[in-house]
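One chain is shown next in C-alpha cells, namely the form predicted on its own.
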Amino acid sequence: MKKIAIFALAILLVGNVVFASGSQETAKAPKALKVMLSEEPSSEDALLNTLKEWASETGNTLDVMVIPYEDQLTKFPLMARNKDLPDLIATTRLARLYPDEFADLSKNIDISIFEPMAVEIIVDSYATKKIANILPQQFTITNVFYNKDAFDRVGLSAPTVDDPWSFEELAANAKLLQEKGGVKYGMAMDSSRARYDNLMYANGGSMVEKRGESFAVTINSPQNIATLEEFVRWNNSFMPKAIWAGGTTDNPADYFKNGDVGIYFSGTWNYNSFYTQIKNINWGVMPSPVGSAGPSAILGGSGLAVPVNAKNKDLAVDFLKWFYTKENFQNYLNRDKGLSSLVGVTYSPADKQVAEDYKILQSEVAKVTKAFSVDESSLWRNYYDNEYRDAMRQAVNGDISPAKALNDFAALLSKKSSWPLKY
C-alpha cells in the first residue's frame, strides 16, 4: 500500500508539473497587436520598423492597418460601437474628440519623462480632460524646406538662424527662383491649415482671444484678413494654385522631391523621408521667415493611444512602457531623424550635414507663440475644423473675397461655440 500511495503521489506531481508548464507556454503564447496607422508606411517608416523590434524581442506579432487620417473620424466611431477596435493607435484627434473611449496612459507610464511643451501640446490639448489618454510619439514642428540647386542658379544664399528673411524677402526670392531657378514653382505649401496659420501668427493675427474664463472669435481680424489677401497673391503668382484651391490631390513634398519647388513649407515629419528618398536635388533647411509681429512655428506631431475597449489593450501597455525607455526611444528617433518629446534623448547624427539642419530645426521651437498655446487651449476644433480649410479654399479660389471668407466662418464659429465677436 505504501508503495501503491508514493506511486500514485509521483504521477499527481508530475501532472501538476506538466500542468503548470503548460499553463506558462499558454502564458507565453505569442499574442498580435493591433494597430491603427493613418498612412501606409513606407519600408524606412521609423514607428513601424520599431514595432517590428519590439515584436521580435517579445516574441509578438502585429496586425497593422492603416486608416486615413479623414477617415478615422468617421470609422472610429463604427469601431468601438462594434467593439472591433485597433490595440494602438496613431492619431492626432480621435483621444481629444472620444476621451472616454481611451486609457488614462498616466496610469502606466511617468509624464515627467515627456518635454513639457510636448505634454502641453499633444496631451492636453488633444484631450477634453486631464487625463493622458494620449501619449507623444514625437516632437514634431512646422519648418522650412529649400532646393540649394535652384539657390546656386540665382546666386541666392539661404537665410540663417541669425538673420532670418521677412515675408517680403520670402516673396521676391520665391519669384526670382520660379523665373530663373529651373524650377516650376518658386515656393509650395502643404494644404495644411498650419502651414498658413504659421503666417497668421507671424502677423499678430489668432483664432480666438482669451477673456476671462472664456474666449472671443478674433480669426476676421483685420491682421488675418490682411494675410489672407497675401496669402492669395502669392497662389496666383508663384505657388501651385491648384494645392489650395482645392483642384488636385497632389501632395507638394512630391513636387519638392521631384525638383519643382524652390522654397517647401512643411515640417520635420518629412525630413526622414526627404533623406532617405530624394537622390536628384541637393536640399537643405531654412529657418522660417518672419512677419510684421516676429517668427512663429507650430508644434505638434500625432501621439500613440489605447482604446479602453481593445482585446490586447495590456499587450499595448507593455508595447509603450518598452517604447519609451530610453534605449528604445533612441533607436526610434535615430530612424525617425525628428525632435525629441523625451527628456534627456536627442537625435545626434553623424551626417555632418543632417546635424547642421538639425540645429536649424531646434531653433524653431522658440518661434512658438502665446497666440498659437491660447487658440490651441481653447479646443476650437470641437465646434468647426474643416469649415475653416474650406474657407480659405474658396478664397485662394476666387469664389470669395478673404474679407468673407473669414468673416463668414467667424460668425459660425462664434454661433456654435457661444464666443462673442470681438470684430
Second form
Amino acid sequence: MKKIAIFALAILLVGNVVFASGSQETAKAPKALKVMLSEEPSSEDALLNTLKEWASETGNTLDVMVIPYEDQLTKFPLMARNKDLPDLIATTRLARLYPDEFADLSKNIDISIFEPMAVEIIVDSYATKKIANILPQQFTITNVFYNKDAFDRVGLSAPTVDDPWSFEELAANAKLLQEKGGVKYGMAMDSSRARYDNLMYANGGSMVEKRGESFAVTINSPQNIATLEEFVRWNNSFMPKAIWAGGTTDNPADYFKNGDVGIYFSGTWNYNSFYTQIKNINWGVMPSPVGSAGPSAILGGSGLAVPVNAKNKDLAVDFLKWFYTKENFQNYLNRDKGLSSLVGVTYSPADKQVAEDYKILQSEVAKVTKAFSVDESSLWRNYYDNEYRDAMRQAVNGDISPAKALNDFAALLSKKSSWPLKY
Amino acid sequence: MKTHHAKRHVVAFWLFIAPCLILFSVFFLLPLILSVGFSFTNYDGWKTMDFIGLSNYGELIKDIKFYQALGRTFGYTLFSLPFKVIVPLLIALLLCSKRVAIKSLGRTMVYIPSLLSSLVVGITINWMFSAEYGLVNYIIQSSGGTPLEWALNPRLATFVISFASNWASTGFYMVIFIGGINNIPADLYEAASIDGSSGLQTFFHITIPMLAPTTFLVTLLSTVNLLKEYALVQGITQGGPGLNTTFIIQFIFDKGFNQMQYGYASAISLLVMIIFALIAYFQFKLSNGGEQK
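Would you generate the structure of this protein in the form predicted together with its partner chain, following the form predicted on its own above?
Let's see the whole complex now, leading with the same chain.
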C-alpha cells in the first residue's frame, strides 16, 4: 500500500511538472502574425516599424506579405475561398468590397476612441450597420506641395490658410513658374481621380446626388464638363500631360523630388518620404486653391482589418488592442508624421518647419465637402472606377471631348447602378 | 482477346501520356469548360452567379470598345510580325556564318533578353524610353534634337512596346532558326556554289525555301504571342496614351479583374480564342504548314 501511495505521489509530481511546464510553454509560445501590406514597405515605414515593436515586446513574430494594391482584388477572393488568409490586412478597399469577410472589430475595440471623421471615411459600414469591419490606421488628406526654390526665383509667395489662391491664380502662377521658375512643369498632379475630383467639388460639381434612399448620376453636369475642359487645358499648357493621358508608368512625385515641378497636388502620405528623401531642393506645403464654389479636400486612408477566417485572428486583435493605446499610437504617429485618427492623440513635431506644415495639413480637413461625403456613401466606385479613369485619360489625351467623356461615363454608371441620369 | 503483352502495351501508353494529359486537363480543358460556363452567367468573381443566357454575347457584339481593342491588337500584330520573323532570321544567319568569330558569345548575348521576365524588360525599356528621364531622349537632346513624346504619341508608344517585345523574343526565335539552318544539308550549298550561285541567290533559292517549316513555326508562335501581348503593355504604357495601346487582353483583364465582370470577360475570352484559332488556321492553310507544295 505504501509502495502504491509513493508511486501515485511520484506520478502526480511528474505529471504536475510536465503539464505545468507544458501549459506555461503554451501561454508563452510565440506566434506568427501574418500581415498583408499593399506595397513594399521602406525601412522608415511607420506601420511595419510599429508591428516590429509589438513583436519585440510580446515575443511574437511577423510574417509580412506584400500584395500590390492592383492585385488584391484578384488575390483576396482566392485566399478567402481557400481559407488561406493573412491575420491582419492593411487595406483601403477590401473591407468595403468584401464586408462579410472581415470580423466586426467594434466588439473588441471601442469605436468612440476614433475621430468621427476618420470613422465616417474609412469605416464605411459603421454609419449604417454599426459594424466596424476595419479600423482607421492611416488617415490621409489631399494636399499641395510646392517648390520653394522655384517660387523664390519668380518672387512668388506661397498662399496662406487665410488667403488661398483661386484656380485662376493657381493657373497663372503655374504658368509663370514654368516660364521663369526653372522648373520643367508649372504643376503636376497624381494620376488619381481623388486629386482631380477636388477640382470638381471646388467648382460645385459631384458624381451623384441623393434622391431619397437612392441616387441620381450628375457626373456630366455642365459645371463638371467645364471643369474637365479647364483641366485638359492645364494639361496642355503647364502639366506633364503623359501622367494624365496615361501613357507612362512615371510617378509625378519623382518629378517633384527632382525639382522639375513647381506645384504638386498629392496627399499627406507623401510628407514623410519627402521629408526624409528630398535633399536637393527646398519645398513646403501650401493650402489647396479655392474654386467657384469654395475649397475642397478629399479624406481617405487605409485601415486595419481582420479576416473572419484568419488562423490567428485573436493574435491580430491583440495587436490592435496594443496598437490603439494612446502611447503606442502616438509612437506610430510620430513615425508616420500624418494626421491622427485617434481622439486626443496628435502629432507634435519638434522641427518648427514641420510644425508649420502640419498646421496647414490639418487645416485641409475642414475643406471636405458635403458632395464628397454623398458620393462616397453611394459606393459608386464599386461600379465603374476604371471606366472613369479611362474616360479622363481619353479626354486629356484629346481622343474625345470632355463632354463626350463625361456623358458616356454617366450613361455607363447609370446603366450599371440603375440610378437615373440627371443631365 | 487481348494478350498479356498487348494489355501491358496499353497500360504503358496511358502511363506515358498521363502526365501530359493531367496537366493539359487541369490547365487548359478545365479552365476552358469553366470559362464557357461563366460566359452564360453574371459571375462577379465572388458570390453572384446567375444564369443569364446569351446576354453577355449580346452585349459584346454591341460593345464598340471591344472592336476598338481588337482592331488595335491586329494593327500592333501586323506592325510587329515582320520584325519578329526577319530580325531573328538575319541574326541566326549571321551567327551561323563561317566568317563570324565568337559565335557562342554572340548567340548568348542575343539570347539573354529572352530569359528576362516581362517586368524586367518593362523596367529596362522605361529606362530607355521614358519621356522625362529616358536614355534615348537624353541622347537626342544632347545631340541638339527635340525629345520625342514616347508616352503621348500613340504610334511612338506602340513602337516602344513592339521594340520591347522584339528585343525580348529575338533570342528565342534565333535559336529556332539556328536549328533550322543547321539542318539544311551542306551538299545543297556545295552544289549551288559549283553552279556559280551568288550569295543572294543561294539565300533566296536554298536557305529561305529550306527554312519554310521553321519560318512557319516562328510566324505562328509570334502571331499568337503578339495577339496575346499583355505584361509588356502593363509595364510600359499601361494601355495609354488614352486607350491607344489597350489591346484585347488588357480589355479582358480590365473587365474581369478590375470591374469584376467575370462572366462578360469569359464571353470575350471565348470569342477572342475562336478568332485567334481561325487566324492560326488560315496561317496554316496559307503556308501549307510550312511544307513544300
